[in-house]
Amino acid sequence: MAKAVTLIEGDGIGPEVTQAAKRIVDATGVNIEWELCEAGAKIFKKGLATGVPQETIDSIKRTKVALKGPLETPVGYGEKSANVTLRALFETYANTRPVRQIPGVHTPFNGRNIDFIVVRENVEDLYAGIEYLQTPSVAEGLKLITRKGSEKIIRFAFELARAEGRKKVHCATKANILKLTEGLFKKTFEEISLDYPDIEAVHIIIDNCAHQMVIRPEVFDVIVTTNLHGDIISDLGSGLVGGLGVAPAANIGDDVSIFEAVHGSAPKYTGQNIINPSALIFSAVLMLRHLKEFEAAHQIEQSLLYTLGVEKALPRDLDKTSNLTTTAFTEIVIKNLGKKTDFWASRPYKPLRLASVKTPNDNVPRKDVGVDIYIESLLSPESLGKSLEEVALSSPFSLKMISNRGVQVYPQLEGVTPDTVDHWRARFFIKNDEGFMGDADILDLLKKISKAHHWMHVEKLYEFNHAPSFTKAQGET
């Protein structure tokens, strides 16, 4: 029975690399029914702000699998990246980037036995794209880390390790600084790892992870991390083994999976027939494994390794003296189907099991503590502090402190004179011991503040499980 796949050719050199990958997949004899669809620059220019038309959405809903060339977000068109739109629409929460040394591709890391996978959470964190200009000169971005999103990607990483016969999962975070957001990811990892006693679980600070990827890349097997960190270190990983021209990627969701090359659309090379299609060919290998076409995936992978490592048939981005065209390279890979190498140890690939996520416990003891109110003002810290203390006198709240760019500036710490901007966080705590505040109390406080100041943002402060649910400013006691 034919397996339907949505084929998005993409922009720039996208049609050249997607057609190369399609020809090679078809040459294995796998019965794929391709549905050709559009997304990216052409769609943006037609006035659709997402860059993804309804016909493409409908096709992906139907096929559940897409192979995608690079998409461009033209300057002056559209509001969001079409790539990010596709990931968000279909909740492809797991971005996987294999990092493996390729024979024939020379790098400073040859012979280091590099063979690991970066597993990147793909839909939340700062990439949720929730941003505000809160004053004309101060921008805010919300970093959203959820227990559910963290558990999904962490379980995925452990299941991927099992499916590929890997034995270790590193969790890379910045939990030493971002104790609530990245800390939630770390805590979830530590809890979930108990369900996988056969896999070694190691936490590592993300900057040390990047450091170790360069000096000891062979120690890694699977690295799971949050969205922004994963975006950065996955490109670092591709740099270890030859660059984006050989870097495949998969975006896996519970219902839909999208396979892509992570390199750009390279418009200046469009139509020149010189682009390296290896990244998308390797991505097609990931797609075939996802479709449980393990033999065809193995054939293509072996043929590509034979082409690069034995015949030394290298595209121009891997060998500047090469005159090999995209078409000729594709023909060589097809000719080499069925040939074997001993370059890579064969992994016992098994179907990937997507584990179910436990329902979070919402029955958590909660106590109202106070409220943070963000204020735009050109006053000095002392003048603003005195004004807000006076405002709070006739309310259930007292002013605890004011911070600016995360540093307490009122009451002023002795010997400290931070440089300030027009964006202040005023922290008010409840005066009574019962720990009760109503929305009406907050609204009344805001009303009082607004008579003298401009406020733009409010955060309620709680204790969950008798622990503060908020961080302190630098210098706050």
Second form
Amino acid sequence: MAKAVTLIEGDGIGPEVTQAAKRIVDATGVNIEWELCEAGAKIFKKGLATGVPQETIDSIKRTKVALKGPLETPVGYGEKSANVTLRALFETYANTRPVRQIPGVHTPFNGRNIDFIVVRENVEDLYAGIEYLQTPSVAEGLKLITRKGSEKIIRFAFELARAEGRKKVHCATKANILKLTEGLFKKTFEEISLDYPDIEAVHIIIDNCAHQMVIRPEVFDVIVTTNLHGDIISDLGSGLVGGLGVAPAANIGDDVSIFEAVHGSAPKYTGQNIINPSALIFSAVLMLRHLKEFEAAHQIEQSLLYTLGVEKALPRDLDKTSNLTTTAFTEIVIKNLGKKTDFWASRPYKPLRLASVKTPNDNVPRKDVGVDIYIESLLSPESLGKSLEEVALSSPFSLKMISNRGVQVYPQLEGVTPDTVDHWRARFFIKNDEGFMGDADILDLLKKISKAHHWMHVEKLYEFNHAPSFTKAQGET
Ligand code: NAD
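Would you mind generating the form predicted together with nicotinamide-adenine-dinucleotide now that we have the form predicted on its own?
Following is the full complex, with the preceding chain placed first.
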């Protein structure tokens, strides 16, 4: 029976790379029924702000698998990225990017035995896209990390290691600085790793991870990380093995999976028939394994390795002197189907098992501690502090401190003269539990503050399980 796959050609060089991959997949004789759909620039231009029309969403819902060319993202204000929309709509929470040395592709890292996978959490973090201009000149973005999202991606990384016979998972975070967000990811990794005693679990700080990827790339097997870090280090990984022309990616979800190249639409090369389609061909290999078409996947992978490594037919990004066109390269890969190489030790690929993760029951003891109120003001720290202390006098709160850009500015720290902006966080603690009514008191405090100041945001402060739900400002005691 034919397996249906949604094919999105995408923008710029997208149609050239998707057609190359489709022709090669079809040439293996595997029975794929392609559903051609649109997304990206053309759709934005028609005025649809998501860049993804309903027909495309319906097709992916039906087929559950998409092979996608790059989609152009409008820069700056207005429309969101159609890529991010697709990932979020279908909750393709795992972005995997294999980084493996490719024969025939010369890099400063040749001979280093590079063979690892970056597993990037794909829907949370700053990519949740929750952003505000809190004052006309101060922008805020929410870095959203959840226990559930972290557990899903971390279990995915360990399951992927098992499915591919890999032995080690590094978890790369910035938990040393971002104690609650990145800290939650690290803590979850430490807990979940106990369920996988057959796999070595190592935590590494993300900046050191970037450093080690260049200095000792051979030590990595699987790296799991949060969305933004993953975005950056997976491109670093692509650079280690020959650049964007050969870097594939898979976005895997419980229901839907989307396969694409790491590269974008490379607009300056559009329609010139000179770009390298290998990245999307490798992505099609990942897709075929996902569809359990292991033989066709192996054939294409071997043919591509033979073409690059034995025949040394290299597109222009890999050999500046080459005048091989995209279509000629595609034909060589088709001709080489059935050829074998021993460049890559073949992995014992098994179907990937996706763990089901429940929303945690957060029925833990919680205690109100206070409230942070964000205020827009051009006053000095001293004047704002005195004013807010006065407001709090007739409330169950006292002003604990004021911070500006994360640094305590009131009471002023000795010897520090901070460079402030018009965006302040005033932290109020409950004076004592008795007499505190909860939301009614917070609303009353806001009402009093709004008589003298402009507030724009409120964050409640708790203790969960006797531990604070918030971090201290720099310098706060
Ligand atoms: P890009 O990846 O499109 O191009 C950067 C450079 O990499 C190109 O100029 C080219 O020199 C090289 N390159 C990329 N792919 C190549 C290939 N297949 N063969 C040979 N050389 C190749 O990155 P960009 O210029 O930053 O982005 C262009 C557009 O693509 C933007 O709108 C961006 O938002 C979008 N984009 C989309 C995706 C996606 O759909 N997943 C990913 C990245 C960027």
